[in-house]
Amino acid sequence: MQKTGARREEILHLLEELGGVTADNVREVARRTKVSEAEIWGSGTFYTLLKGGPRVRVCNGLSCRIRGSDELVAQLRAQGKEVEEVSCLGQCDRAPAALDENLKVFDKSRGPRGVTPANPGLAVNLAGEPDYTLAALDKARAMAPADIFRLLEESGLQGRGGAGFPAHIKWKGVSTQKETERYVVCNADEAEPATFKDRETMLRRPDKIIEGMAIAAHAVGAGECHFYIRGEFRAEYEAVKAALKRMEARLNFVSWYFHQGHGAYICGEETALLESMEGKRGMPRLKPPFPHEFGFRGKPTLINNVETLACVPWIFHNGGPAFKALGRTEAGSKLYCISGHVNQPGVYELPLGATLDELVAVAGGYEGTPKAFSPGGASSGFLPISKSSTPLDFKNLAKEGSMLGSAGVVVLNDTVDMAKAAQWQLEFFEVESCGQCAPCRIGSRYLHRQTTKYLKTGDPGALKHAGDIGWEMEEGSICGLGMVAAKPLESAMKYWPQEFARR
């Protein structure tokens, strides 16, 4: 039986199959789906991967900028290539990162990329051998949902996508709804600059993600599991599909579906992701209602990040207290991404609450004289290197006015101008704002342009109103993007005021 609204859900996938948004393609999609051409144009033009036409995409995120992405763009254009500069490609350990016309990775990295050696005592254990036995699922299916929620609560598992919300509360919230049509969604739209842990988890341990989703579906009473995987992650998409094929005979108590993103950072926000799954522009919904009440197709929906789900099987094998004990200041082990001025960028699994100095030690040490770091992606702003002994966790970074976010750490050495670094981050937020709410749409543009003006004129008066604009964005934006978009500038001005004086 076809689901209500299913034809609308096909819009974005059909546009991609046909080669992007063109008049002919829009007309054909309208013919197939019976959705108006105006609606199809509105949805399709929101996404960068639906622009159509072959071109090379080069990342201009922070890690890539300090590794020469501007020079790479110039070289490619000199070769006659059509180049599109994009906000992030999830390849920060390969900086400067680029994808060719077929969305395959140009590997321009300057050295080996790192990952923690295999260790079954780690919850995700990226370097370990995949396990397709589904033994953790067997344990879960022998348990009542209430016992599963209790186990998750004992583990202290928090969402690993950025918000750090307790997993057991989300799961229980879906299970208590009167509506029995329910969904589980894996948010694999990893697009926060400096973050690539989910990419590696999909490539190396898709077995854990799938098993975690299956356990979640059993616990909350969901009949369908949906992957939403970033559009640029083609190899990762294939890796997850191949792993599912190996296990599908044991997973037929639930139906499985795949959705590929189409190039919009904002779709990492869970309600924007749902809008995209339904074939619409990826704009965040007003909350409440929350997804556990009104999610995909208006039904109760559990949305968890890749890493969150990948932790679940280990908890069932080893117990909640054992997972909690893996952490130092908060529960569990944590996948930390690190890039920038370090000798071996990569993904390292450490106790939650490890420090920057500990993380850099396993990443081969600092390159040059360290000056600053961004602890959790663009959204976390900057901290001075004097804070390198601060635990990288949710609570301690919040005390410093920053955040763990997606644990995408970037180290900057003393060759970097912090005013310029702030400008790069602000450019990201201006480009990736969905434009739905005025505080974010106008504020992100204003902050980026005024910082650019300051860099051109050297007059600090250009930033006179930056603090007021940042406050308005934090208080008035619909979603987290607008609420944190001023952090890079605010933190840079706070810790390096001399770089924002007249010059």
Contents of the next structure:
Amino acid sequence: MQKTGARREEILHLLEELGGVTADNVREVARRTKVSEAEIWGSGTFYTLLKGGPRVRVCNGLSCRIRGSDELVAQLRAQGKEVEEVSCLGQCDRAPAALDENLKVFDKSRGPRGVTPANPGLAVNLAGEPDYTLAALDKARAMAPADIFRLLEESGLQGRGGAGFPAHIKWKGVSTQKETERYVVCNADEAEPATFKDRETMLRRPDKIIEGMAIAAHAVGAGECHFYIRGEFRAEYEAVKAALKRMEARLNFVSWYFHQGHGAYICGEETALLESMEGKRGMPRLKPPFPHEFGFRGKPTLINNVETLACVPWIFHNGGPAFKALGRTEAGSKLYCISGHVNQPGVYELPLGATLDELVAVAGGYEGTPKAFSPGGASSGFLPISKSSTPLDFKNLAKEGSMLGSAGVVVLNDTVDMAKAAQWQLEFFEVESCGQCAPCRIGSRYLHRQTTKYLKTGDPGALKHAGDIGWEMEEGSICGLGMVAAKPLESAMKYWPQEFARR
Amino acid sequence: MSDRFNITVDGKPVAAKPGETVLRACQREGIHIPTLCDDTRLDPMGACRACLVEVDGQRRLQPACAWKAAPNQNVKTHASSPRVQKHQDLLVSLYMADHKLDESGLPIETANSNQLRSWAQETRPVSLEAVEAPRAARAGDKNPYIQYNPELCILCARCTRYCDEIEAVNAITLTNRGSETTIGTAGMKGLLETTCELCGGCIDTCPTGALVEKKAIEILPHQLERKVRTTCNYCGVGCQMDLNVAKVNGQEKVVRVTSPPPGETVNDGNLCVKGRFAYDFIHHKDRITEPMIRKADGNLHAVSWPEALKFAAEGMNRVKQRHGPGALGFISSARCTGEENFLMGKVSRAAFKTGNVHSCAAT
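Given the form predicted on its own above, I would also like to look at the protein as it appears in the form predicted together with its partner chain.
Shown next: the complete complex, the earlier chain at its head.
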């Protein structure tokens, strides 16, 4: 219940400032904000970065596991350090990744990180020089919203956060609401395992993201732009803030706000992100209503992923058809993250619909004999390497029962045990499930435990109900996390049945 | 009414009102849709997933508790949808893997009932290995009334939402994340150290008996002889409550007090700490159950009501004759009803001719 005068949106930030969730800190935040102690405690304990006490955080994502994260943990513990194993840190191109006590990335700098060379013909063009002229915004502000939506529609731009939803429909959806208090939110809570394209975009091309947000605010009639960035991304936060500072004199037709996340994968789900912005536990809302009608503070809200917004300026400079032509099977160029058993992991911008073989070719080739790949983060499950010529796009991967998702591609070679790989992904989903609905909360724990049991005993009986439980998680869960959490196990069992036989 | 419209549920027309959810329309027509996290007093949460139904045009199953009925909408429940049936069977299986079971393999019955137990008997769950979720209890909670058992908790959040939305007390909250999610308090302290007013509404709304009253915890619902509806006598509000009567050592006793279902009575299923928990006086050995007069020997003696009333009236009349009506004053108890307070006014003004009358509920 919202109490008059209570300032709930501030509580998570204050808890972090005071050093995490303790009974004393909660009392102090309650005193300052007039929010009840229980609500502060309940929200605070949801987030891993609000656990008090300094510690080194070692990534246990798939790409880091196959690069020896377990050994790194042991090594650091031997040095007497407090170590916590955490979900994917989005540093798969420097696996095994870790953050020090101040959330700074341990950089072991094994050479430069892979990125496509500068090319103004690419929509995001990571290696290009930042452009602070806001020339695309000038063009947009001379256009009527209806023309902007038409341009977006012509471009074929699909949301690049994972769902591939046509951008123009979302934008139009917000602009046609009766309510005029509207918001634009940039979702920079990138945390899908094996995904680090938004990270790289924030570091290299924050100009494009901010310009895209400003164009969106103009088009949908929003008065405020909010940037929600993953809490672990400290350098990226500074980079985006610095870019905004360079341009803010010309961007004051809207107000700008930053929100740093506090450690929860699920907050990348757009409605959980909104809850988190409002100082609540990051539990996804029921949909409908969708954010375009009931979003931040219950008002119409446009939420777009970093990359989606970063594509927008190029479209204004070059036109919708030109953007569409950048793609192969679907519209535009696309940032693909690639890591795992390849020689030069990194972020590469290719035509949407490029194949794994093409992607790996620019990433220095396969390392060892490839066996499997995961095309779009943990949520996409695994595909056998025989599918390496499938276009990596939204439509074709869906046909394979997988998905492009956030285009976090991981290659596994024949040294990897697929049951083990499935177990790692299931551990991720159990830890990151918000716990709100039973299919996901109980199902992800059940599948993780049963896979662990199978690995320990070699008895395939441990997994006899896996298919049913996966079905129920997909049918019964509230949000996309629960719907896909069984995919890594299901796909591994489907394509590598021999690795799930008695052993 | 003209604004009513029909939806189709399992092939049959069901009347619905604008703004109404599919669940409420079905409930009114007597169509059974299982629920766990639903409470008519609370905003729908859609978290327990028990009420999922098929809605035409929707790819995903939708929670009937939150889905708004619309004209000509076609809805299928478990009665006609194998998909919903399968969902229910597997959902119950998962709940049971995360729940304390008895020797028969069913969710355990508690003093506060357990809806999961009856639902498990209506469905065909598969037997899964227990998931042993690490849900924390609040060790050392010394409050005298409310017990939380995390092994029986399904995290439907009815208790925390009740504490927030109805009582606006916010003593308890969902805490932690994922399979560690539990019901906690700030600092995981005992309820006595929080804003909790011990109204016990959390026990009342809990569907699985994870929350129970500490007293008479061994007396299960089927062991009750009967329930007696009565009016709480602690104040003048007139809350209705049900005295739960069971045989204890061969004698009928009130073993607990529960609130009638929401929507039936003036208190809408709510009670306060006194009404719900302070019933020990009923069978207390010191309770005075008949009028008494102090006689010449200096001791109180039981007498009949006519004798007691006559004795009191004579005494007050004597005071009035000797000192005038202004020497008399009448104060009625906050536990009196409005009707009783009215009669107190009559006694004072009409019978004894004094305006010196007051109710302690007025201050």
